[in-house]
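A single chain comes next, written as structure tokens; it is the form predicted on its own.
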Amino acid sequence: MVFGNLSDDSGTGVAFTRNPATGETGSYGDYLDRAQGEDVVAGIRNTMSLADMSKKEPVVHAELERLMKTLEDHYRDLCDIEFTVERGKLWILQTRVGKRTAEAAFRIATQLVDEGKISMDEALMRTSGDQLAQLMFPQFDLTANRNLIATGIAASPGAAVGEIVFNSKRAFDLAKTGRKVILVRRETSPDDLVGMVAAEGILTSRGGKTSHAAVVARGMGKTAVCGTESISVDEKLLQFSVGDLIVREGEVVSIDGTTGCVYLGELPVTQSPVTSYLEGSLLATAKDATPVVKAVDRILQHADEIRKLYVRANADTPEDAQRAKTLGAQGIGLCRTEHMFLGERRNYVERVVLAENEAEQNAVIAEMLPLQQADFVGILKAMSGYPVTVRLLDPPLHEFLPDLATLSAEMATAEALNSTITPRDKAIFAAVKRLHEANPMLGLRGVRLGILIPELFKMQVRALVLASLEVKKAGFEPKPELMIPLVATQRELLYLRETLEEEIKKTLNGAQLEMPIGTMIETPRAAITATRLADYADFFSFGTNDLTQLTWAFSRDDVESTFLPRYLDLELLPFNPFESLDQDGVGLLVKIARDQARAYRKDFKLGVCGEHGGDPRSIHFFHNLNLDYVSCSPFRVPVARLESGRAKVMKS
């Protein structure tokens, strides 16, 4: 036992061999004279820096510096050291590898490479995708005065400030005038897409990390706080309340998607230089590039050089495709065409469903063709030279039709008041009743819709072929791939493949274009009968979102706001299976399908296009299964690139 409180030449301290907050070289720490044990961190008196200690105890300080260097050379890493000085004699109590911020992790790793202490592989292993994600998003300056009013689920990282708006169209209109808005909803739906795109951030009182709001926000790189249960949203009165506090439309709030905090008023935001670098507006070699930007660049480049997994993006617009390519995506693994017919275009799907005969239905589909072709032209140009996997329409029809309960109430009210009901209203009501499903996510969608209304899928194939030929003629290099969704049987796949191949041949009319046709593995049956599907598929892409839902019998949109938090609290589940892949269950299905596909053909192409494609833990699993690529939201592409490199080093 040694004592730092015996005399004026005694004391205790904590030292770091480098700055654990910034990664700067040089010793960093605190010293407190005439103190013992935990006094340094207890805050009983103000401590002095190690620089000040050198003036008071120069001999002891010099010995401490020498020992710190010895320890760091031995451990080849930042060391956290506790020491005591007793009557002028230095005692080292303990040392350990020190904790550090994300910025410090990248900077220290590259410094140690330059000093010859570690290799680039080891530098890559000392950083992580989660740390890179922390560096990518803007953050609030929390030194400013702030008024915390609520805390929800941190659904999509970042810092967003704006006046609250409760209606998506109003959010869009205000954003067009240059005003910054935060869209506030109980929960979002596909109808809110236009407002979500326009808003700086999204705040919901319901839902979780994989709710519609969270998934869409992450895909767009928007800040989102979901499941803020303490907030009561009144969309009619255009206000929300937190206890006795009422916040009305037009008032400014600041939401932190990294912590889930909601603040009343405007907080100052600090932008991320790492994001500027990743988006191409700041070169790592530029004079104003910060040390952390240079460090991230070196480590990310090394990850790209060694990784086996290709990284693609989930993107549905030319803008998202271009952004993904800038962020390092090597193609599009999932282009969700149903997203192209939301918002103003939603009436096309409604008219297809309401058509009274096949001729009328085909006429509407013909109107959709030039719109779809233009969409594909923009995406294929943005991704020239890289594969673009287009998923044929997979819309649960309830997303495109009015709510049955609402329509029933409106019709009953009209009848009670003897109001006029138009033929169109009657037709919509009849169609919604006819098509209503108790569980639309397990109903008429995906491949089933293509079989029931074959002209829809044929139109999409024609549009993709025509767009590819147009792009090719303009000097670009289109690499389209067709993906059939929600297949469960070999016969479904064979029937549609023959139909689509015939349409491709007819549209090409002698022109040359390679267009592989594959399928999504989203149902457990598809996974365990993959050998049969492999006969008629050029590739498989695992839709791990739906595969998780169907394996667990969980509705992603519902469980996070009901029993899942309780399950996690009780440790009945170790993690949310929609955030990180359930390797024992869903992962086993992926492995079974992998084994069957590669037994059928050794080079059978396999990828992942669910949200798990951007999750660090899941990426290591996919790498170990020897899959070909993962696909994720554009803003998660750098994270996937880094983690794919780390997975390669770990398995080596």
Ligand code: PEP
Second form
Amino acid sequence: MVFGNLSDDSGTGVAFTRNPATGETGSYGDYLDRAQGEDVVAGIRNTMSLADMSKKEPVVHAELERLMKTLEDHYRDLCDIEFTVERGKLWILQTRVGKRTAEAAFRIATQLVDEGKISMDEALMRTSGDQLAQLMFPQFDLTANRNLIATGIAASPGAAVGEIVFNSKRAFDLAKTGRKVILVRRETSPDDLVGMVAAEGILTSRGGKTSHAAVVARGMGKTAVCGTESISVDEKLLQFSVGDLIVREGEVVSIDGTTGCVYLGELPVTQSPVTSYLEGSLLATAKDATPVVKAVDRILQHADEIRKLYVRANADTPEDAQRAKTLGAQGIGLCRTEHMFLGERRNYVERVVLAENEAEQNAVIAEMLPLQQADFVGILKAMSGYPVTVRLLDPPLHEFLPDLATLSAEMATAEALNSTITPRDKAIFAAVKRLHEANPMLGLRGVRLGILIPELFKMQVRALVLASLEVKKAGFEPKPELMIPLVATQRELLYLRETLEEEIKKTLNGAQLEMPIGTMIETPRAAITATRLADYADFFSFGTNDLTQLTWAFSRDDVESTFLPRYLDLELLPFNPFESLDQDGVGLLVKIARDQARAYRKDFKLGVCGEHGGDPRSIHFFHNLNLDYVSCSPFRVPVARLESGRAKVMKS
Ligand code: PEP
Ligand code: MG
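Can you switch from the form predicted on its own and show the form predicted together with the ligand instead?
Below is the whole assembly, all chains and molecules, this chain first.
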């Protein structure tokens, strides 16, 4: 037993061999004279820094420094040391490897490499994708006064401040005049895309981590808080309420997509230099590059050198493709073409559905061709030299049409008021009723749509071939790949493949172009009968979002705002399976399909394009299964690069 409270030359303290907050070199800590251990943490008196202690107790301080070096040399890492001084004699009580912030983790790892204490592989293992993600997002200054009014699901990280608006058009109009807005919706739909692009952040009262708002926001790197059930959104009155508090359009809120917190009023935000570096606007070699930027650069470069998994991005605009490439993506693993027919272009699909005969339908589809072709040209140019996997239209047709409940109410009101109902209104209403499905996610989607309206898929294929030829002629190197979604049987795949191949041949008209045709593995049946699908697929891409939904019978649009939180609270589930792959269940299906595909052909190309492609735990699982690539939102690309490198070190 030693006592730090015996005399003036007694005391107690905590020391770190480097600064655990910033990663700066040099010892760092607190000392309190005439005190026992707990007093330092309890804050009974102000502590002195180790520098001040060195003036008061120079001999003891020198001895402490010497021992700190010994301990750090031994552990080859930042050490956190507790000590007591009793009548001028130093006693070390305990030491452990110290906890540190994300910034300190990167900086200390590279310092230790430079000091010859650890290898670059070890440095990589001392950091993580989650830490990198933390460094990438703007953050709120939480020392400022703040008024927390609600907490939702942290759906897309970051810190966003703006005046609230309740519809996309208003968001777009205000943003155009330079105002910062937060788009507040009960939940978003594809129609909200314009507003989501314009807004600083998105706040919804419904939906979870794979809801439309969450997926789209993450894809854009935009802050989102979803499923904030304590707020009640009134889109007509342009306000939301939380308990007794009413927040009206124009009032400012701050939303934290990393924690799910919603604050009333404006909180100060700090931008991230790491993101400037990753996006190419700050070079690691630049004079103003901070030490953490230099450290991240070195560690990411090392991860890139050693990793086996390729990292692609899920992107569907030329801008996103370009950004993804700057962030290090080695291609596009999923281009969701339905995103190209939303917003202003929605009426094309509406007209396809409403067409009275095949000729009329084909005429509309022909109008869609140049639009689709131009989209592909932009993406293929941005990704020149890298593969671009274009997924044919996937969602149920009703997603392009007005909502049935809203339309029914409007028709009933119009009838009651005797207002005119145009023949077009009637036709739309009839089509919406006809296409309404009780379980749209299990309905007319993906490959099924292609079989029912083949001209739609044929147009997309034509557009991709023509775009590739155009891009090639302009001196770029297009590498298009076609992907068929939601396949369950070999016959579906064969039927569609033959249709598409015929169209490709016709469009090529003798020109040369390689265009592999693959399928998504996103139904459990596809996974367990992969051998048969392998006959007609050049590659497989695991759509782990749908595979999770269909394996668990969890509706991805609903569970996160209904019973999943309860399951997580009760620990009936260790984590959200839409966020991190359920390796025992969904993972087993992936493994079965992998085994069958690789038994069919040793080098059968296998990728992942569900949200799990950007999740660290899942990336390790995919690496261990020897898959070829993961594809994730552009902003997760650096995280996936880092974690793929870590997975390689861990397995070897
Ligand atoms: C998936 O299901 O995993 C997938 C990538 O497709 P989507 O999310 O578009 O259904
Ligand atoms: Mg899917």
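Fair warning: this is a prediction, and the values are worked out from it, not measured in the lab. Residue numbers count along the first chain shown, from 1. In this text, the rigid core denotes the largest set of C-alpha atoms whose superposition between the two forms falls within 1.5 Å.
(message) For a quick test of reading the superposition: does residue 245 move by 2 Å or more at the CA between these two forms, rigid core aligned?
(response) Yes; residue 245 is a residue whose C-alpha shifts (by 2 Å or more) between these two forms when the cores are overlaid.
(request) Take the rigid core as the frame of reference and indicate whether the C-alpha of residue 359 shifts by 2 Å or more between these two forms. (result) The answer is no; the displacement is under 2 Å.
(request) Look at residue 415 and decide if its Cα position differs by 2 Å or more between these two forms after superposing on the rigid core. (result) Result for residue 415: yes, a 2 Å-plus shift.
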